[in-house]
Amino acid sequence: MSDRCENALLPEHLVQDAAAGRSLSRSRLTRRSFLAAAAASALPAMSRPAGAKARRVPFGGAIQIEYLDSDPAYSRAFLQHCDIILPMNELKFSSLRPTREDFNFAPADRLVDLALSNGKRSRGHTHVWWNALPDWLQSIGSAMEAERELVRHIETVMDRYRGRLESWDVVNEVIAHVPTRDEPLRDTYWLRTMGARHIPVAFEAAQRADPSARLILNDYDLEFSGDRYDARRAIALSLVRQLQDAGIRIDGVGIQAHLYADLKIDVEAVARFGADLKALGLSLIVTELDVIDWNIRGGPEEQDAAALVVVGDLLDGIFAAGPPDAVIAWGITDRYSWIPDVMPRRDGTPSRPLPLDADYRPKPWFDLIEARLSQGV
C-alpha cells in the first residue's frame, strides 16, 4: 500500500471543482488510467448485439430475522418480488461479533440459507461503519492492534461466504456528514484509531479473502442538489482514485438512496457522476432505497405521488450512465422500517417510505422500477 493512499485525505480542488459544477473526470493516460481499464475489461459489456433480448437489471431488499418467523407473508414478498436478498443488520459487525473470540453467524447464514436456495442471489452489508460497534472493540486504542482486528473480522466473515455472496459494501458512510476541506472524513473509531489508511485496509483485506467478490464503496447523499451534495460526490470519487493510484481494487459506489421526497435529485450532477465512475472502470449500485416522507402534507395518494417523482429522478440519473448493478431497497413492506421510529411524519399519519405498503401492496413506485429495470443491460 502506497504512502500517499494511506495519508492522503482530499486534495481541496476537487471539493471547489465539485461545488462549481464541473466534471471531475480526467483525460490524460496515467497508471490509473490502466488500472481501470483493466477493471472495465473484466466487467459484462454494456451494449448488446440488434435484436439481442434485454437483461433485467436486478431488483434486490434487505431483510430482517426477526420477522422471518412472525410474518410468513414478510419472506414471501421477498421471494416473490426479489432477484437479491441480504441481510441488513445480521452481517454487521456488532451483530457478527458480540465478543472478540466469539463469531455468530447463525442470523446471517439463515438469511442467506433462504435466499440462495430459493434460486436467489445475495450480498454483504457491511465490514467498517461507524455505528454497531461493539464495546469491545472500541477498547483497543492501538492502531497496530486495531487494524489486526480489521483484517482478521473481513477475513473471517468473507471465507465463510466465499463465493455466495456477490458483492460487499466493504466501508460505509465513510465521508463526513458536512465535509470539509480540512475533514472530509467523518469522525469515526476507525478514523480516530487507524488514520484515513483503514479504508485501504480494508479493500486490500476484502480482495484477498474474497476475490471473486464485488467490492464497494458505500454511503448516503450522494443524489441531491447543492453544494453539500457535491461535495460528497466529489470525495467519493477522490477515495476511489487514491484507492486505485495504490492498486487496490474496487469495483463500484454505492448510492444508498434514502430519498427525502421534498429533495431535488440532481439528475445531471448524478449522471456525471457516474459517467466518471465509468471512465474509471467503476459500476453503481443503489444499495438502500427508501422514501422519507415526513414533510409530504396529505395521504397515500400524495405521498406516493412525491415518492414517484423522486425516484423517478433517481433512477434518470443513474440510469444516464449505462444501468446500474442494481437496485436493492432498504426493506419491502412499509411495516418494517427503520423511517417512522427516526424520522416520523409530522402530522402523525404512517409514512409510506418501501415499494409495498403496510398490507403487501405494491405501490404506483414499484411498478416504475420494475418497468425501469425490465428495460436492461
Ligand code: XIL
Contents of the next structure:
Amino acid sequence: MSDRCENALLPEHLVQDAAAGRSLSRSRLTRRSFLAAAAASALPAMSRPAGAKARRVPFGGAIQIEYLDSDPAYSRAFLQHCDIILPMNELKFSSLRPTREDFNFAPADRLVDLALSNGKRSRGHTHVWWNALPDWLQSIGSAMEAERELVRHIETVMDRYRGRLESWDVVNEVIAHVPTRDEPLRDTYWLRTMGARHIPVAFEAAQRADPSARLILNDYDLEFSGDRYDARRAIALSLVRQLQDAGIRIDGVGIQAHLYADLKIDVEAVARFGADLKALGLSLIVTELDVIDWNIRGGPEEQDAAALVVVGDLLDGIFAAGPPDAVIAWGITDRYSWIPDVMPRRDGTPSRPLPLDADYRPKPWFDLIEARLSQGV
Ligand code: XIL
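Return one more block: the form predicted together with the ligand, after the form predicted alone shown previously.
The complete assembly is shown below, putting the previous chain first.
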C-alpha cells in the first residue's frame, strides 16, 4: 500500500462525524460485528431451472427496459444464461427521482419482478454516482440539505427492495479518473457539496436500510497495468480501510471491468488486490463486464481473440484470491450496448462487447467464463 493515498481521502474527523452523527449510526458496528454480519449475509443458494448448467459462481447481466417488448429474444437470452438479472439504468438517481417529491419505481419494479418471478436473483445499481443526477438535486447547495436528501433516497429505495436485491453498488465511480495526492477522489456534485463524508454517510444509510444487502464500492480501471491503475487500486483499498476503521460496514469491491482489449491486465496486481480485500473480510464482484475493441484491427475473429485474452487474464487475477461473488456483464448481446455509442470502432465496423453476438450466439470468451464459473476456481 503506498502511503501516497493513505491519508488524504476521508479526513479522520469527517469519517468519525459520519459514524457518530445524529442522522446516522443507530447501531454503530464494531469490527467483530462487522465480520459476523458479513458471514450471516453469505449468498443464498442459487435457484436455477432444471436442466441448466450448475455454476459455482453466478453469472449475471444488466438488462434494459427499452428492448423488452420489441425483442422477445432479448429477455429470453437473460433468462437462459443468467443467474442474476439487474436493471441497468432504472435504479439510478435520475430515473427514480424525476422530481424531488416523487419516486418512480415502476420501470425498476418491472425488471426486478422479471428476475425474481423467474427464479433469478437481482442487485442494485447505484445510489451515489456523478452522473444521472436530476437538476433539482444539483441545485441544492447546502451540505446538510444534500445529506438529508441522500439519506432519504437511500432509505426509501432500499426499504422498497429490502430482501429482494442481494447487493447494492452504494457508491459508484468515486475515485478520480487520474488520481493525484491532493485529489484522490472524483470531482462530483456529492464531493463538492458534502465533501468525502458523503461516502461513509451513504454506506451507513444503506446498512441501516437493508442489513441483509451486501454493500459494494464499485469502480472502473482497477485491472490494468500502470501507475494510474496502481493508484486507483490503492485508493479503493484505502477507502475500504478507512470505512472499517470508522466502524462502517462494507462487504465488497466491484470491479466494473469495461475491458480495453488493447490494454494489458495486471494479473498479479488484481490477485494482490483481491487478497488484500479478502484479508479485510471483503470479496470482489465483477459488475459491468464488457469488451472495448475500438483499437483492435481486423474483423470479428481478431476482435474475439483479443477479447478472450483480456477476459481470461481478468479471471486469472480475480480467481487467484478465491471465487468472486459473481461475474456480471453490462448487457447480454452485441445488439444492445453502450460501447459503440461511446467508443465506436475506428473503421466503423460493429463492436463486439458482450458475451452473445448480435444473433445471440455465445462468443468463445463466454465459453471460458462458463468453464471458470462452473469450476469455481
Ligand atoms: C451506462 C448505461 O449502459 C447506458 O445505457 C446509460 O445511458 C449510461 O450509463 N459505468 C457505470 C454504468 O457505472 O452505470 C454506465 O452505464 C456505464 C459506465
